[in-house]
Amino acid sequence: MGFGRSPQEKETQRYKMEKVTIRLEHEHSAKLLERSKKVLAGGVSSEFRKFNHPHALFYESASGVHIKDVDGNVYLDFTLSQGPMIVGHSHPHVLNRIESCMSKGQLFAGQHELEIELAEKLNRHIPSAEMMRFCLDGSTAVQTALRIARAKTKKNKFIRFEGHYHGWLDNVSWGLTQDEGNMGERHSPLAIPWTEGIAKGSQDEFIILPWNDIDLVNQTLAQHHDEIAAIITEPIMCNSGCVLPEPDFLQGLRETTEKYGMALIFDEVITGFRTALGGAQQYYGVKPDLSVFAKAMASGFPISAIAGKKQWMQLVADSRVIHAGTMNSACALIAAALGTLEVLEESGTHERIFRLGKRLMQGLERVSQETGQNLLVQGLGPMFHTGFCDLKKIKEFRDLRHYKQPKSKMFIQGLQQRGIRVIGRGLWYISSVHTEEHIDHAILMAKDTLNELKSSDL
């Protein structure tokens, strides 16, 4: 019997009749709210769960591809907890994989034989990881990577495009703002802090450019190649805007990496066993020098992996390059990975979560025309983005200046009023148990979010 299907089943049956009842209000997550403020900056954990509508909610359960908040609203979740329930919440295979390895222990500071399963596992799936080793989230996993090609290149800087996130930490802070009036000339942009307090120094570490651009990459190194140690890039720009790479863009950075020894990372924390086991280098057949792997890894467990080839992730196994961490793979977060691919190496699986996206896709698209709206549908399937602009296509992050943002926020608020919790930027997953019944409800929640706006006159 498969692991993704009959929990799923039991679960939609749990929420059958609640999904679909909409529910305004949130009054006792106000009222934790405000306790949250007097104890916890802001009264979140993360700048990012601010801006729910009407404000940050508190959840208390979550089960398949339902979660439910304090005031009893249960909501049909698109946002998969910013990506990292791709075989749903609560998934029974995965509990039970952690359970029955927290029983023998939670942190030994030291080596246990689940780390060689799990690391074998992403040797066989992902392309490039022939050596690797665990962290706890993609930031550290992300500084692991440029310390790893600072060290063996003997250089200082590396290349990193507008919009692409890495983590929050100082030298990637860089180029997420969307400000035309102070980004520059394209061919030359100047890069962005994304807030205050970020070391001044740390913008002399990178070259910012717009991506999907290879000529001017290449015009770039052809300059600069003596100080640049590696290009680093999301292989989809997931992060803004959902946007897919142009043709022979990521071959054409292959080709250019390898022409002058510098290392190509794939920042694939969110692309990571999404796009397919082996992640978007899977997908596109372009083998990075490093990669960085988290979310859908471990189903909301903090864990990440710097994976890449023997000639350069020989560094850290010589210790050259020191990398450490207290609770790097502890068990429970180990079996938890352990779980979450095992329900993905299910036959047919990624087939699936690629058809109900590409689904939902479609629908969304086709209420846009009916209802006479402007709604950009932009993605691969897996995840996807959605906004308010007259292009027919976003290519680079410059792009995103044309979305309606005030409509896209209207719309995501309107959705989320009817039971349907998507990323607040307009960004949605599609888990392994989301079904057909899930799609279609979603797109007509959407038909009638959009002619609500439509009367609206927004």
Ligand SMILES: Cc1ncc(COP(=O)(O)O)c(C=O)c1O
The other form holds:
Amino acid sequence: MGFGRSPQEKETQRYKMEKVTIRLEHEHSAKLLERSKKVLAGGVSSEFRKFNHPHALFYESASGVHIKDVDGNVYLDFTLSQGPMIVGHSHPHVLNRIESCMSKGQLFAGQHELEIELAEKLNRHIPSAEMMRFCLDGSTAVQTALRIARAKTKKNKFIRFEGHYHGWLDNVSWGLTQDEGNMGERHSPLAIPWTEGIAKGSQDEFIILPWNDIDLVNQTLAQHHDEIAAIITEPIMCNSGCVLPEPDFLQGLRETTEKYGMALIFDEVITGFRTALGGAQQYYGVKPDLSVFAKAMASGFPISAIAGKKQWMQLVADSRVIHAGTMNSACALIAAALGTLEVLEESGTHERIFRLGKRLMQGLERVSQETGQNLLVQGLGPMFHTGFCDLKKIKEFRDLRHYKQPKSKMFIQGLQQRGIRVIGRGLWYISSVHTEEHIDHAILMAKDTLNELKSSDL
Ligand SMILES: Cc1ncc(COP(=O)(O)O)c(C=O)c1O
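Based on the form predicted alone presented above, generate the structure block for the form predicted together with the named molecule.
Everything in the complex follows now, all chains and molecules, and the chain you saw is the first one.
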């Protein structure tokens, strides 16, 4: 079939360094932003889009690993739209899949067969996904998982970890900012709200802990287990420094949640389909009770899944836990997910994503050494993080305070000025259509940026 290889080969043939064209002008974007600010709050539709350089930018097209802004700058894309474009932008197989169902209707307020096809596929790939429901995004899928856990255990609180992002809704919008002096002691953190307007009392729904410390989790549970319905964790702390779990941490969570009869929830919104087709639970061999998938599932179309073991999901099947949504499972969304997963199922795809990611990580480490810089490159390969820091390893959220933020930011901006687009906080994503040539070009541009930074005072 060759869904994955053909566009990637085409991309290799087409790719020339001059494809990345940077004019360093954002005049048209600036004008659109001014116009946009009059009608869209802050000029954007998601908070994170504000943080581009030199301001929120407007884009007009994207194909494969390239994205073009309205001023004609073409970037080699490592943001992959915050993760979803794992098979590249505008993948022809995904678009064909969507097109083939569009003319037959879009949304039926009823079931259609493709939903079963998708659920069967996820059931085959994801170790713990015996039953599932589809939603529109990661944030609502997370809330569904918490609701199921509460209903089954008849307990109210959950344990979550500092620096883990589980969406923007009230009970998880805490503990995401570094505010020295206000964070409390490491062993009993104070959760700092991320935003105004959070419902009073939502901080009573959780206990927050530092990540990667199983002894502290166990001590906390020894005291509080009769209040706790679930532990929710990103299996890799992708949102704050791309920190891998310490050996046996995830297994430790599995054992302790089993002992107390509470749910272990993996938030696989980033790790799902990226670390393996079956997510981080397959990669690390630890089966949660419930897990949540979104980003890389459907090439940017809004679909997510809450999946789990039958004994937990049965509450939804029996309507004891309500899960609903007018737009859930619209035909195009399911088709986009099927198309994306079919590309990812091509043999060797994940091996390739890992290989390219590791090549890029090692290349960045090499040029950092060559230029005498302290760039810390940390992660798995399919996604990783860069920032300047004297530590050899970031282990938990509080360690992020060691990053030299202004310099890390200037590195990302310097890369952007050389046509390499990376998420502002230093997160890089690899797709199945990146090639060795793209990776080596990015390393070259990183070296150039590092040399420039060397001569600055930072
Ligand atoms: C780990 C994790 N969980 C949940 C979410 C929320 O997903 P969404 O933005 O689709 O609501 C995100 C988004 O970045 C995420 O990274």
